[in-house]
Amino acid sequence: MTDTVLTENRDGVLLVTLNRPEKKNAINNAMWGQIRDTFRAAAADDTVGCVLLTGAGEHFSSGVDLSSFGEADVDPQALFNAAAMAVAEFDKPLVAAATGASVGGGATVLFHADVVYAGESLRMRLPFASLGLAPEWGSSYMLQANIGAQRAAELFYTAQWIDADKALQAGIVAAVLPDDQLLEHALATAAEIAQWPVNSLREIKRSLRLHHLPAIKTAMQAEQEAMARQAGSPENIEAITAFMEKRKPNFRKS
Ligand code: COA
């Protein structure tokens, strides 16, 4: 692994840290490959009982790296799909600890975590409407499954910011902690989980996800088709250009 996704096995807890803090842990194409490989390896490794996913620095993740779409010689959608599926199909407990920005893929990945702990600074956003895009990572199903259709629709359509209290109230996170206590708390829970037999943890996870997986796969397929229609559309280009130029997008002109 290169240093943009760090892994450390702490007595059965695999600590996975997104490590690109200067870009708020925006996930570029190389990182998608590392996320895919990390989760596949963790699933196959019987010394891993539980994964704890977090981000280096003050921000969990600002999601897809908006500057990486034009990279040559790679198929970003294929890389993203493989990573997304590796996380969705991960067959052991997944705990997450998130502070600061948690946007796009940096939010939707959390919907696949079994237990999410938020720091008080958490600011989550599903920015797809504001980017002229469609949902991803099976979030169009997972968020409804986790918090209900009404609350999910409000968050998708408005693309509003969700603070830690609202995330807790909605059921997106299990608990909110002061930022400086968050990792310690999440590590303690992950260690409490990882003490148990790995085969039992696998069977519990499979039981919990059994009914969700077909729906997740259906959602991901529909999302990919929607994303293919929207990526590169005039409204999407305007949104990304506006982000790069640090200005508000003007969708009325497109
Ligand atoms: N892709 C690429 N670069 C990103 C990024 C992303 N998703 N998110 C942040 N960055 C970069 C910024 O361009 C900036 O780079 P620079 O220092 O070279 O100018 C740096 O990370 C710091 O981000 P900045 O926007 O200055 O920080 P902020 O605290 O003002 O805002 C966010 C943080 C996360 C709210 C803001 O960066 C943001 O909205 N990012 C885009 C999130 C998004 O839409 N993701 C797409 C998901 S599909």
Ligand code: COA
The other form holds:
Amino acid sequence: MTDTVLTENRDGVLLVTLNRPEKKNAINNAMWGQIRDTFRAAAADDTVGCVLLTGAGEHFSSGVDLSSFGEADVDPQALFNAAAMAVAEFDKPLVAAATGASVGGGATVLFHADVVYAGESLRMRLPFASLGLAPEWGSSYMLQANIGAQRAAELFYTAQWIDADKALQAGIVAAVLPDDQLLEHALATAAEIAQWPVNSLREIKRSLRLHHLPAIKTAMQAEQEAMARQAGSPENIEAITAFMEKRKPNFRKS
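Instead of the form predicted together with the named molecule shown above, give the structure for the form predicted on its own, please.
No partners, no molecules, just the chain.
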């Protein structure tokens, strides 16, 4: 079986690559499990000073693979929750490099990165309102913490597409680079970070980010409860049906 997450330790920088390029790195149950295990292992490994998260191929991640919900003897919500918490609790610097599609969970994971670099092809979306759903991955808290309440509210409520320039203007990403220069730039930054003592990097991460954990966990709980209410609702069914039928959804009839 092909690994859905690839890892390579480059002198203290753990390069973590989402590896389903033929599916635009859509996240299935196997990938949730490997994300969880990868971040837990990286946190415990003192040879890792910094993680660089990216996607194989042209896209960072198109979000959740809906086909994985039909797998037998698997609780996708439990797998997602464990993966999300492993990323949120990761106590070392996390750099991300994203190109192409970055949608749903493929966008909200980026809000937990300390530094995000975007390729010029980046197309990000928080599609939850358009799907009749609620946010995830603690994003309802983290995006506000990162860019401010009004900007976050605009992006959540409108479900609009966010290109690389808008992501930069909003403060979602630190810089935009040509796609073919993105990984090299991100690796250079990660290497600059990883040269320093791991215990110091941990303390800086705790000071900068991890004091947000109680609020993140509160947001995740609220999001899970909201998602449970919305998943399978008439609005959600209409959104999925319209997508399958390649038409605009009509939520007024729901």
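Whichever C-alpha set is largest while still superposing within 1.5 Å between the two forms counts as the rigid core. No experiment lies behind these values; they were computed from the predicted model shown. Positions refer to the first chain, counted from 1.
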(Q) So that I can tell if L15 moves, could you say whether its C-alpha shifts by at least 2 Å between the two forms after the core superposition? (A) no
Q: Could you check how much the CA of F243 shifts between the two forms after a rigid core fit, in angstrom?
A: 3.6
